[in-house]
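Presented as structure tokens, the chain that follows is alone, the form predicted on its own.
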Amino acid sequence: MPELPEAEANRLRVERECLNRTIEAVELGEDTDYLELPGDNERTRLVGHQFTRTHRHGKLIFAGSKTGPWIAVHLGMTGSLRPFDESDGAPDYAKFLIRFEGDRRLAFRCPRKLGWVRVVDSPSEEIARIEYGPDALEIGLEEFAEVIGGSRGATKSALMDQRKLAGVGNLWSDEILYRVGIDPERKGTNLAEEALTDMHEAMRDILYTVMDTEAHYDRLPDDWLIHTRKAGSGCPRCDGTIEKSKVGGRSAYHCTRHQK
């Protein structure tokens, strides 16, 4: 599922290829009954406007202008934003399409459920409305330690709770805990101050590193969990074995030796 770095890569594509172009039409694709997409009136609001800026908060992507309106996009499990030219044809599974003046188009591609697009007045209002927590790259150490260290549940679950911390999901929570050697089921209240400091630093380093590759995983360091994130694999950092478990109803991968 796309998380903060993947959302940032999608935001960058929109910023590079779709700004300062007048919107001529906004259309829905086929088989969209299962998705939350803007209705006729909301789509009409976008016509005649330009996207002049983009924004990201956690896993949410925004494109709009100072006075609005904006689109707010959640990529769900497999969604992506795909700029393209009319002559190249729309990508498959295009569920929402913006036609800019000229040949440029922007498609929301979503092969599976859970993604959505909304027309909103401002990013800040939408973030507040859905009660997302601070962005994972903007939260300071003190607040991070309070939020994660104050959790009575599993640390992995706390990292993934978007109302506590926006942007970290299943994949990168595993990577963070793997880096700092903490068992995903360990309670936040059982973490020492030093462990919370290390976790905050690791989270920032991991997310920024993935962002620098624009979410191309093959460019990440060889000793990262992502390359051996499979039950029974050997741990690249020690002689342990990677184990799969369930934490808070979600899959978790961790090393049985160095994560305590």
Contents of the next structure:
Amino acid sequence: MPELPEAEANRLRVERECLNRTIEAVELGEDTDYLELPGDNERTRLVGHQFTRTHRHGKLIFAGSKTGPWIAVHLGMTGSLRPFDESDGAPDYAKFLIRFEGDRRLAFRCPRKLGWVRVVDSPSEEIARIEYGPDALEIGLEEFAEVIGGSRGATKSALMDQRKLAGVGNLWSDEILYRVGIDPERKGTNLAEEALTDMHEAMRDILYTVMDTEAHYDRLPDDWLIHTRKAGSGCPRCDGTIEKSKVGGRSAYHCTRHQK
DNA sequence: ACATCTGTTACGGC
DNA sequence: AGCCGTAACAGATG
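Moving from the form predicted on its own, what structure would you give for the form predicted together with the DNA?
Starting with the chain above, the whole complex follows.
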């Protein structure tokens, strides 16, 4: 599920349904081996506080308040944050549960156990700890061009490097490069200023567009790669063919005709 | 049975 | 020192 727009959709659910309610208890779910989750002391720290605000940086989601502790959530590949009412029962794969006053609950689901939750003093402290670069929607053209244009490896890998800029993953890096007609393997140092400018703009447009749909991919424009991300399919934008390859250990899809 | 997967990270090489 | 690339991680799904 989660790159920046998907993390944003999760943050919005918390923002809408979990603010300004006193936390009464914080519990772990079933089968939490291998997961990094707050221990007894960290969970107790949250009790009695309310979340009054949320924040997102790249793929990281935060909830907290001006003076109280924060939770920092990384969704991994398959995680999600799900507010629910006690009367409806918890979702499956719930690994971490917050009980707010009244009927409201918040579950951190994580079927594949690649996500994590921490209790921290502030978002900025956690962002510094994990060494994330600027958020992909905050980074300006100048710094973007510096960071991506200065990268000696594949442009796709640079876009996905969270220390360079935070928020872009495998799916949307493909979409960005498809939009601007750049081969995912092209070296960053081999990109012209104009290509970097186009890429920065495409990144912003793609992330905002996906965010606007709250990550409902069926509502995205027909000429996006996402709908034809399959080896051998025809390119929606030219006469080319979509090819699958490996870039930086991840599967990459690109049009062999208009992406050079 | 086997390959795949929107996440990171540890480690070796340059 | 830093940057880069690859293997590894865990478990559901097709």
